[in-house]
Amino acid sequence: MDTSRFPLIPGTQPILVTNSEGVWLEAAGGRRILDAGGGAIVTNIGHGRPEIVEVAAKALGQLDYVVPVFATESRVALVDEVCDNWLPDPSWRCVFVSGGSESIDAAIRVAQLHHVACGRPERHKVIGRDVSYHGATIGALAVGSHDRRRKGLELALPTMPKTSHHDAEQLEKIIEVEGAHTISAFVGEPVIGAAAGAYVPPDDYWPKISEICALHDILLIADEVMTGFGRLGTAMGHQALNFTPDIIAAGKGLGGGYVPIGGVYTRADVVEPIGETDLALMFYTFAGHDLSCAVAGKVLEILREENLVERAAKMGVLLRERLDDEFREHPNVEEVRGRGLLQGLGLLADRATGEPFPRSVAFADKVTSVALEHGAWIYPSGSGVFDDAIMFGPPFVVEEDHIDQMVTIARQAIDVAAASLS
C-alpha cells in the first residue's frame, strides 16, 4: 500500500500499522513493535480486546448518529459509570466530547460561563503555566505553553497569563498583577505530559494552588486528558497529587484508544447557575457519540473488573525501578520522573554540566526513531526548559518482560542517537 499521499504535510512516509494485540503493534510485513508509549499515552486495557468488538458491533447495530442533546442508553450508562466510580463525588455532572482538545476547550467555556451566569462577566482570563500542553484548538493552545506546537500561530492566539510549573507562590503574584476580578480559572496537568516528559511538581504544589484558587474564587481545572482513568495508579490523577479540582477535563483513557471520546466533569454548583440562564454551552457535532459511549463504558468496566488501576500502580513501581537502575548515572539522562504508568526521562547533551542538545538536533525525536528501528515505540516530548524528553505509558496489561525490553531498547536508542552526534 502506498502511503506517500497520507500525511497532510509531506515528509517521511509513516509506518503502515496493520494489526494490534495486547501491548504489540504489527506493521506491514509482520514486524512487531512494542507499544511502550501506549500510542500517545492512550491505550490502557490493551489492544485487540474481542469484548470491545462485540460491544461496538451491538451499538452500531442499534443506533448510529443521535444529536448530542438527546439521551441514549449508552450515554446515560456512561454518565452513571463515570460519576459512581471515577469522580470525586457521585453528584458531579458530565458532558462527553470527541477527544482531549475538545475537553479542554469545553472546560474553559464552562468556567467562563459560570462566572458570567454569576454576574461576573469580566472574569474572562484563564491562567495557564509556563510549561504545559492542553490540546490543539485555539483556546487550548492559548492557555498552554508548548513552544513547538504554538510555533507560527502565536499572533492568532489570545494572550493568557502564565504562572510557574513548580513554584505555587508565583500564582499569587500573577493574580495580583492581572486582578482576581478578571480571572475565571486556572488550568494545569497534575503531571505534565507532552510539554515536559512526565514532570511531577513538588509535593506541596497542587494543595497550595488549590488553596490560592479557592481564596480568589478562581475555578481550578485539572487537565487529566493524559493522567485520568487509572494512568497514575489512582482512579484520577489528582488523587495521586493530593488535591481536588473544581472541573476535570479527561479523555484518552476513557476510550482506551478504541474510540475518540473525552469529557468534562464538574461539581453541580459550577454548572447549575448556567442552567438558570439563557447561556448556551454549545455542543460539538459528534460529542458523546453513542458508539463511543458504549465502548467507553466497556473499557471502564474492564478497568474495574480486572483491577487494572491497581495493576498500573504496581507495574508503574516496577517500571520506575528499572528506569532508575538503568539511567541513574547515564551521561545523557538528567533525571527519571513520573507517576504510575506515566514515566519519563529528561535528556541532555551532558549531565555533568547540564548542557542541553541544540534544538536543531531534535534529540528526543532521534531517540524515538532509533527505538522504533529496534522494535519499540516510545513517546517523544518536551518544550522550553524541558526541551528533550521521552515518555513511557504502556497499556496497563504490560508484563515484567515487556518492561525490561522497553528499558533496554530505550538505553540502546539514547546511546546510538548520542553517538551519532558526538
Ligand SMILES: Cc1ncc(COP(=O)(O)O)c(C=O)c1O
The other form holds:
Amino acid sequence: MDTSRFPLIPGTQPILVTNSEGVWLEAAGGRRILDAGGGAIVTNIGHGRPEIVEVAAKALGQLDYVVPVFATESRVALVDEVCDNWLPDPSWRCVFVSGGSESIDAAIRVAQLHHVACGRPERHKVIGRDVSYHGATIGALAVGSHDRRRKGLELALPTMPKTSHHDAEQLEKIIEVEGAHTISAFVGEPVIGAAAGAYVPPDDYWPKISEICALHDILLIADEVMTGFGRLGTAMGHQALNFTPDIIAAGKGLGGGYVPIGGVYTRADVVEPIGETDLALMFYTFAGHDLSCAVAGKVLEILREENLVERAAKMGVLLRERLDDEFREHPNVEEVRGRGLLQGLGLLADRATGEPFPRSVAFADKVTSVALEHGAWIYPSGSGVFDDAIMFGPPFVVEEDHIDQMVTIARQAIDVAAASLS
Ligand SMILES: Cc1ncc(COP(=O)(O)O)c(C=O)c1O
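Could the form predicted in complex with this ligand be shown next, to go alongside the form predicted on its own?
Let us now look at the entire complex, which starts with that chain.
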C-alpha cells in the first residue's frame, strides 16, 4: 500500500500497521513490534480481544448515533460502572466525551460554571503547572506547559498562571499574586506523563496542593487522562498519590484503545448549582457515543474480572526493578521514575556533569526510532527541564519476558542513539 499521501505535513514515512494482538503490533510484511508504550499509554487490556469485537458488533447492530442528551442502555450502564467501581464515591456524577483534550476542556468549563452559578463570576483563571500536558485544544494547551507542543501557538493561547511541578508551597504565592477571587481551578497530572516522562512529585506535594486549593475555594482538577483506570496500579492515579480531587478528567484507558472516549467526573455539589441556573454545559456532537460507552463498559469489566489493576501494580514493580538494574549507572540516564505501569527514563548527554543533549538533536525521538528498528514501540516524551525522556506504559497483560525484551531494546536504542552523536 502506498502511504506517501498519508501524513498531513510531508515528512518521514509512517509504518503501516496491519494487525494487533496481546502486547504486539504487526506491521506490513509481518514484522512484529512490542507495544511497550501501549500506543500513547492507552492499551490496558491488550490488543485483539474477541469479547470486545462481540460487544462492538452488538452495539452497532442495535444503535448508531443518538444525541448525547438522550440516555441509552450502554451510557447508563457505563455511568453505573464508573461511579460504583472507579470514582472516590458512588455519589459522584459523570459525563462522557470523545477523548482526553475534550475532557480537560469540559472540566475547566464545569469548574468555571460552578463558580458563576455560585455567584463568583470573577473566578475565571485556571492555574496549571510549569511542566505539564493536558491536550491539544486551545484551552488545554493554555493550561498546560509542554513547550514543544505550544511552540508557534503561544500568542493564540490565553495566558494562565503556572506554578511549580514539585514545590507545593509555590501555589500559595501564585494565589496571592493573582488573587484567590480570580481563580476557578488548579489542574495537574498526578504523575506527569508526556511533558516529563513519568515524573512523580514528592510525597507531600499532592496533599499540600489539595489543602491549599480547599482553603481558597479553588477546585482541584486531576488530569487522569493517562493515570486513570488502573495505570498506576490503583483504580485512579490520585489514590496512589494520596489526595482526592474535586473533578477528574480521564480518557485513554477508559476505552482500552478500542474506542475514542473520555469523561469528566465530579462531586455532585460541584454540578448541582449549575443545574439550578440557565447556564449551558454544551456537549460535542459525538460525546459519549453509544458504541464507545458499550465498549468502555466491557473494557472496565475485563479490568475488574481479570484483576488487571492489581496486575498493573505487580508488573509495574517488576518493570521498575528491571529498569533500575539496567540503567542505574548508565551515562545517558539521569533517572528512572514513575509509578505502576507508567515508568520513564530521563535522558541526558552526560550523567556525571548533568549536561543535557542539545534540543536540536531530539534525542528521545532518536531513541524511539532506533527502538522501533529493534522491534519495540517506546513513547518519546519530555519538555522544559525534563527535556528528553522516554516512557513505558505497556498493556497490563504484559508478561515478564516482554518486560525483559523492552528493557533490553531500550538499552540498545539509547546506546546506538548516543553513539551516533559522538
Ligand atoms: C495527561 C494528559 N491529558 C490530556 C491529554 C489529551 O488527551 P487526547 O490526546 O486524548 O486528547 C493527554 C494526551 O496525551 C494526556 O497525557
